[in-house]
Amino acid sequence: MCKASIGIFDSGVGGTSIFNEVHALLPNENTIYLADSVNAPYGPKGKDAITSLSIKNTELLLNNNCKLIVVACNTATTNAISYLRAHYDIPFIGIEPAIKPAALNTKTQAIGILATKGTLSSQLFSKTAMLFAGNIKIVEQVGEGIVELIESGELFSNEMKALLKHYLKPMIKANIDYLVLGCTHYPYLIPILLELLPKHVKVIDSGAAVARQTEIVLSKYNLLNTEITKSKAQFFTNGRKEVMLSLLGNRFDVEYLNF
């Protein structure tokens, strides 16, 4: 099992974010990524139809042999992997804003947090935030619109940079420090945030610690593949490709899927 694949899905192509930071970390490792593009955006599904779609993604991985699953969607995680992880017998990762780190460092005793319906709406993330922020100010805002863009190839458009200075707007006005991404589409907006920000205000993402939380696990079940070979990234849409190939920066080949 050690040389079986890591798989990761999410809703699109966002979740490559956290195949970067996993593949930087573990260059050994294989992968298979699956971006569900044609249901993107999970955020205003229901909690049902969001489970139903994680174990799709889930069965296909495993019919792929993978070892270990990250769910690479915010969302997915906080309304689907309890059941996931209750009913296969296979480690997953999930994807928590990172609001602690924000939260414990914070000068200003304000956070902001850009994240999809889905994510803000779960009970994980309520109690999250009420463990590590119950003392601070924390201004939420959907990303309605982003994912949709993202995954039509308008990442740097004027829509996407007009939609965030209209959802910065009330964060800034609350003298924000830090600003945690509840989404994997959204380390992709980076570049624009820093330009829209105040240059003090810290732009915090999960993708580092979901990779250091793959290496943990994968040690613990003796999983890791310490074979030094050139590892094999497969990545599977059923959207468009050219989409996820400019974010990948044309490193890989993506096939499409009908999924």
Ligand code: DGL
Given for the second form:
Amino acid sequence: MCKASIGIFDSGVGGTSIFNEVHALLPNENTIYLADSVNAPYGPKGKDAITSLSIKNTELLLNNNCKLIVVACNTATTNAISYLRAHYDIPFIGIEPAIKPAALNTKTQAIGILATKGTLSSQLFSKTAMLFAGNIKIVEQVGEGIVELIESGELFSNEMKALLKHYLKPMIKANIDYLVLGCTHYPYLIPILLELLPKHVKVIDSGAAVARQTEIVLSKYNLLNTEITKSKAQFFTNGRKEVMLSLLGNRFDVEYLNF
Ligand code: DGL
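Now that the form predicted alone has been shown, please provide the structure of the form predicted together with the named molecule.
What follows is the whole complex; the chain from before opens it.
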């Protein structure tokens, strides 16, 4: 079982930002990544549709004998992880916007959150926001259109820059000092965001925390791969291979799979 792969899925290519963190921390682990790009974005879909898609991805990973699944998608985590945990007998690691560290460290008492509609309107998000950020100002912004642009390979386009400028405006006006990225596609935007934001604003995401949690849970269940062999990282997409290859810096192969 320890040589079995860690399964990772996202609505598309964004979860590769989480794969990067997991692979850097646990280079020994085999991984299977599913990019459900044909169904991206998940954000505007309702809870039931997001749950059905998450079940489909989970079952494919389980058919490939995965020992643990990382739900590398804030939208799928906030809408579907409790269902997955209740119905499947393996550990699931999820990702949620890093509101807590931002709320604990803000000096201006204002933080910004950029996430999908599905994440911002989820019960899990409201609960976390209330618990950790009840006394500060949260400027929420749905990142409409961002995932679509990344999925179509237009990460560094003028359209993206204009969209981000528009989304950041109310946050800058509210004097935020932390911007929380609540979607696994968004870490790829960091160079553009840093260009657009005032220098004192810190941009944070939860990728490294997800990797640390993956290690903790694997260790807890005695599932860490202790054999020193070259690990295998497999990537499958039902969308455009070249977009994923480029985000991965052409370091890995990507296969098309109709799922
Ligand atoms: N990467 C997904 C997330 O973290 C993107 C959501 C979407 O497909 O809308 O939320």
